[in-house]
Every structure is written in C-alpha cells, then in structure tokens.
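Next up: just one chain, as structure tokens, the form predicted alone.
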Amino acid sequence: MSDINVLREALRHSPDNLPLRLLFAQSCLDDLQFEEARESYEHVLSLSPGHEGACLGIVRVLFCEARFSEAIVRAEALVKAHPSFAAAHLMLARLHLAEGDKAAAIDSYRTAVKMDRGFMDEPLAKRLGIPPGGQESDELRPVAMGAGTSGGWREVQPGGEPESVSDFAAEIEKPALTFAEVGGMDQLKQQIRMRILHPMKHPELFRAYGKSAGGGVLLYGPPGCGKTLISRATAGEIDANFFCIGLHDILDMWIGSSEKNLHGVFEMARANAPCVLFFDEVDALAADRKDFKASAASRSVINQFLAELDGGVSNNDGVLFLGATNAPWHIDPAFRRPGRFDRTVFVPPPDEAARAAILRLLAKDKPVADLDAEDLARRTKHFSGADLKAVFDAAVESVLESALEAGRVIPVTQKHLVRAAKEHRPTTQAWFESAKNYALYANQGGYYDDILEYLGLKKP
C-alpha cells in the first residue's frame, strides 16, 4: 500500500485528526490529485475556520492548477488577516510574478526574508533580480522596524551603513494560547493573575493607588517545565501584543549596534502597548558585570538593558517585561531592583496532577486508547512538560513502526506509554543538583528559598 493510500485509510478511521489531514492534503497535491487535496484543506477549515495551513494550502493548490486570479486574491486576504505570516508572502511572490507583476512579487518576497530568512529562495531571488545574499543589484538595504521608522528599504552608500534608529526586526504576534490550554501550573497562574493580569487589566483600578500597569518578572527553574508556554499564554489571556526576543535578535558585531538593537526593542514594545516583551535565556543580557570585566562592551549593553527597564525619557507603562532564565544566580543583582524584573517566580517542574492534566492534553487529538493520566502521571516524578511531550513522541515512533506495516491506523495504548516512560530519565535531575548549592551556599535574603521547599530542604 503506497503512504497517500495509508494515510487515506488513516483518515477513515480518524477524520477530523487535523495533523493527519493536513499531512494528507500535502501527500495529495505532491502527487498532483489536487481536487483531493483540496477537498482536505477544506475539511480542515470547517474544523478550525482561519486555519493559516489549510488557506495557504488551497492557494498552492490553485497555484499548481495555474488559477493565479483566484490564489492571488485567496493569498493576499491571508496575508491581511495573518500579516506575519512569511511562508504566505512568499507564495504571494511567486504569484504576482507568475501574472508578470515584478514590482509586487520583489515586494513581497522582501517582505517574506525580513520575517523570516529561512524563507530566501535563491531561484525565485535570481528570477527578481536579487542577487545571492539578498542584496539588491541598485544598493538598496532592508532597514528593519525601529524606534521612529516604519520599516522598508533605503538608499546607501556602497560599503555604507544604513542610517537607522535601531536594525531590530521583531515579529508582531498575538497569541491565541490561554492558560486553559497550559496542563496544571495552578498556583503559577494565580501569582501571575495577581501580579500581571489585573494590573493590566484593570489599570485604572491600580492607578489610584498609584500603582502603574507593567512591570519585570523573572521567572526561573530547570529548561523544558514551561517558562515560554506561559508567557505566550499571560498574553493571551489579556489579548495584548507578544514579542519573543533572544540573543539573535540583540547581539551584533559592531559596537553600539547591540545597544541600538535593544532600544529598538523597547521603542517597539512601548509603540504596541499593552504587550508582552518576552526574553528567552535572559541571563545572557543581564549577566553580573562583575562577570564582565574585561569586556567593556558586554557592560555597555548591560547598562542599556538597566536603562531601558526604567524607562529613561519614555514610559513603559502598559509594557510588561517577562524574562525566563535557568541560571538566575548569573543574572546582575542590579536587575532586581523594583521597577525592574523586581518580582521572582519559581517554575518547578509539574506536580502529578498537573503531569496528569499536560498527559492528557498531549493524547488530545490522538489516537490513544485506554489512557490511564493518573496513573502514568504517578510513574513520572520529577518529568518535566518537554520529557512528558518526549515519552509521547518516543510511544507515538515505537506504534507508527507497526502502522507503516500493517497500513492500518493502531493507537497508542498505556502499555506504549509506561514503556517509553520507563526509558526517558527526567532532565529536571541535573538542574536541581546544581541549583541546590546555590539555595543552600548563595541564598541572601532566601531568594531560592522556593528550590529548597521543592526539594523538601525547607518548610513552607
């Protein structure tokens, strides 16, 4: 049986398995059957109307079929409703230069590559007139989105610079994940209610108590338990703005480059407040100067971080600052300051009702049977969210072997699932061993008392 027919009988016995159906719909338009595959990605938009996947999918299909009137206007309602959506600017490109509108297919595969640069296509460049690299054949630079520009291209001299307030480029997004859709972390999510949510929500209410909507949160513990999935979800609980920075989007070569890159940030946060301003592994920009000493430039992005936080000559209010680190003993006791990433919360890894609340979840959507949440979630101390995803992965590997052979769809049972469990070793172990010398050895004013009590060296 030839995988587009397995995935067919797949599909017969789950039919509204989305994945599924969408990895079906690809099979049937890589094999040409494009009345098939759209007839997928139809199915997959009554299930989930706005589906980014399926609508970029029925434009590649009237792509191929060379209907380029209907995908255009089918490609560009996409790019209006998901304007961050680099794959469907990109195909976009290619539609506008298929109906020979050069101008506009260079526009949008612009602006595709300033999205995303995974997305340079140097064929479709070379067909443009771009060059290799991106770089345009009459000197014109991609300038990025910064404080006091709007973004686009602009004329330089050659072996130039091009003269802008920040080259910060960030992705808008607004998250629709709740925290309805984060397993357990219970009494994470009211700190995070308490101290985020109804300031933001209620500014007003706080003002007259002179209390300012915003603020830092630092929120600490061993990788894989969650820091990232509940920042994208604190923004969607309030609908604001969501920016995730790492070091990529900082760190430059040149001097003075990195700082103007992290004011950007900041200036763009502040011009789309109420947002969220995430920063992944912060504790490789908020490092201890003292760390630092023969680097004078690591110390001035440092500084500019410091000065950011306070706001300097802006107002950061409605900007709320969330940072996620695994070693917070690196991070400069001078962002801790109030105003600043003042407010420490500890993410340890789920207890078993919320390994039992994150397992089921993860069978959501599945074909699993007989799972047993509770009692896997007891055979699972210590696992964090990532191990739990990973004992699924390695149960959902060990049956699809099965599948492929009997070409047949065969669920995922709680025997597939104790075994793999029983094969994984938790990767929370190894933080903990370090983070415990610190809790007991470097612990001023008890701010890692919350790893001794999870490890049971302390009482509440």
Given for the second form:
Amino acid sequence: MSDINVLREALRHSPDNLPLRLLFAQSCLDDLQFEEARESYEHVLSLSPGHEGACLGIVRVLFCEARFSEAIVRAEALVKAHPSFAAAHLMLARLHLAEGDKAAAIDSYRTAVKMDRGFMDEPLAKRLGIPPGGQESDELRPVAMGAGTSGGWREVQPGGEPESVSDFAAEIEKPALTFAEVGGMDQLKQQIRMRILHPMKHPELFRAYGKSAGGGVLLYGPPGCGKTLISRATAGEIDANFFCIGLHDILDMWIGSSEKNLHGVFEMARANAPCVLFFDEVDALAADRKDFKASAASRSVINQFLAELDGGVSNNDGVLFLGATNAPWHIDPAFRRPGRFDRTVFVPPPDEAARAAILRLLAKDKPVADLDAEDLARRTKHFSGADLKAVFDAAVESVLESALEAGRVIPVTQKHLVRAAKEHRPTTQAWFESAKNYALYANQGGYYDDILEYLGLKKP
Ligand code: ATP
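Given the form predicted alone, corresponding form predicted in complex with ligand ATP:
The complete assembly is shown below, putting the previous chain first.
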C-alpha cells in the first residue's frame, strides 16, 4: 500500500486525529490531489477553527490551482490574524509575484525572512531581484506609499532630505453640479440626504437627537460608478466648497512632507467650512497599519490622517469627509470608528433604470437623433456610468469623421450607440471577481453584505 493509502486507511479509524489529517492533507497536496487535500484541511478547520496550518494549507491548494485572487484574500486574512506567521508571509510573497505585484511580493518576502531566516529562499529572492537575505542596499529606502499602490524604493540622493516645508495647495471648487445631473442612484441620494445633507442644513435639530453634522462617509464600489460625481454633487446640493484630494497630492517622495501636506489640506478645509473634503483612492492613505504593505513611513501618514479626522485641538465642524475607494478591505478598521469614516455606502453599478437615466443625461446637449434609452439600457447590463460615457464617446467619434467630410453636423443615432455598446466590455466585472472573495471570506460584521446582496448570494 502506498504511503498516502496507509494514511487514508489510518484516518478511516481515527478521522478526527489532527496531526494525522494534516499529514494526509500534505501528502495529497504533494500528490497533486487538490480536492482531497482541501477537504482534509477543511475537516481540520471544522475541528479547530482558525487552525493556522490548515488555513495555510488551503491557501497552498488554491495557489496550486492558480486561484490566486482567492488565495491572496485568504493569505492576507491569515497574516492579519497571525502577524508573526512567517510561512504565511512567504506564501503571500509567492502569490503577489504570481499576480505580478513585485513590490508587494518583496515586502512579504522581507517580512518572512526578518521573522525567521530559515525562510530564506534563494530562487524566489532571485526572481524578486533582491539579495536572498532580504537586505536592500543603504542607498535604497522605502517611500510613503500605502496599500493599493505599488510602493517601492527610491534612491536617496547624497546630501540628505530637502527642507520640507509644505507648499501644498489644493484647488477650491464650488460645484454647480447637483443630484439632478447624476443619473439614477435614487437610494444612494436619499441616504446622502438623510445622513449628510439634512444634518448639515439643520445641525441644531440633529444635535437635539444626539447626532452631529459633518463626520465622514466612505463610498466604495467598482470603478467608474459615480463615487466622485456624487461627492461633487453633494457639495453642490448644499452650496458648499469642494476639495478633491488625490493620493499624489499628499504622498511626497520625501518622508515627512506627506504628514505636513495632509495637515495643510485639513487646515485649508477647516478655514473654508462648510465644505466637502473628498479623498479619492482613500485606501492608499488609510491603509491598514497591520498590513505589511504599509511601510514604516506610510504608517506615520496613516496616524496623522487619523489624528486630523479626530480634529484634536482643531475644529472639524462643518467639514464633511467623503472617501472613495475600490478596495475597502485595505482600509485600517480604525478609520471606521465614530467621528471618522463611520458610515459606509456601497455604490453599485447602475441598474437598468439608472442606466437609462444616465444615457439620457449623456445625450443632453448633443446631436442625438433617435435615442431609445430604455433599449440601450437593456443592452448594457453591468456597464458603469463611465462605461456608458465611453460608449457615447465612441459613437460620437464614429460619426465625427463623416461630419467633417460633409462639413455639417450629422446626428448620432441609436444604431451608432448600439454598435459602440457591442464593442465595449463592461469594466465592473473584474472588480466583482475579487470583491466576491473578500465578501465571502473576510466579511467581518457583515461589512460587505451589500456586495453579497448585489451578487444575489444573500437575501436583503
Ligand atoms: P473611480 O473609482 O474609478 O474613481 P468613480 O466611481 O469615482 O470611479 P466617477 O469618476 O464619478 O466614478 O465617474 C466617471 C464618469 O462616469 C463621470 O465623470 C461621469 O461622466 C460618468 N458617470 C458615472 N456615474 C454616473 C451617473 N450616475 N450619472 C451620470 N454620469 C455618470
């Protein structure tokens, strides 16, 4: 009888023997019998929930099956729960590399080796382009970048760091845009009215019920579905100033200036209240501090961000914080505490009625002859607002050439639009593929129930 069959037989008599089960699962994995390996690891987890070895075993199975995105989600959850589990960090390094994220792979590899030099892996280190011990030269040092960005190393020039005076200046906008220019999203608009606009317009009434004006709301969802647009319109609705802050406005290549820039942004917002302070790609600034992708430098930016949201000696009254992200799972839970981004709103792709509304808005003021918005909306399932705009742009381009030749305006027709829609692939699907994994396997406190409901995996 082969070794694996001996183990199988032994398990028949002693199915709940953990060391035996783990040994059997490992043998199955070595023997490329992935399904049986996974079943055994899951059996271990049913007996001993959260068992590190079994969790890692499942990640290995997924890696072997090339199911990298699910494997990464599980490996990240594992290192979160067991930050000193070096083998899990090493596995994460392999996964990041498989997914083409070399910077994250380097981070994870260095973490594993720093914890235990026994995890040095020469072939892997070579592929990552670093010395096997994980020591980079003194000329290189990490720069302030958070999760969701590539992060990395930059050369420090001889002569040290510059005089770091924050000369950051963001443009103040007074958006004329209102909810009328945002197609669909009726439920979201209503939520924003209740949670944001009414408290800002009638602070004394809300205070009487123990609720405050201002604070923060995190908008998350697939790209191009209107998070930025609705944030701008929110400012327009209450005639407030609007500051749009992007990651690159804040992160400075010189460690230390980022904190100053961040402080400058908040000060400017406080001086211009009432205002909406909108942080795009907020996951990069609010990265999970336990996440090893957040370097030491970015951790201090994150702490500064938390302190500014809290206000401290400053007063954040009348400043509404809106954050948009495609990767809420990378956000440090500390950002969700009261007074910070304590409300979270899922911004899904527009449904059919919303798509029709967006299409009508896009057609406004354009030479469109016979728009059948309902028909086009039916044909564009899964399209984001940005996808619909791309369809319009493509249709316009297709008639522009003939218009130039003819020297007169030739209208865009439904036919042009339908053709352009057929040629466009919706961009929201890829996001849901990885979001589904987070919602299924890292859904603490039902935080991602909205995603599961949207995907029909959970009843509302
Ligand atoms: P990202 O996550 O990539 O930053 P986002 O969710 O912030 O994307 P927006 O930048 O707000 O998306 O939307 C991109 C563009 O798509 C908008 O400028 C607008 O032209 C169009 N669009 C998206 N949603 C809507 C909508 N509901 N109504 C009208 N236009 C929309």
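Residue numbers count along the first chain shown, from 1. Predicted model, so just to flag it, every value in this text is computed and none were measured. If you superpose the two forms and keep the largest set of C-alpha atoms that fall within 1.5 Å, you have the rigid core.
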item: CA of Ala125, rigid core aligned, shift of 2 Å or more between these two forms; value: yes
item: Cα displacement of Thr413 between these two forms reaching 2 Å, rigid core superposed; value: no
item: Rigid core superposition, Ala240 Cα moves 2 angstroms or more between these two forms; value: no
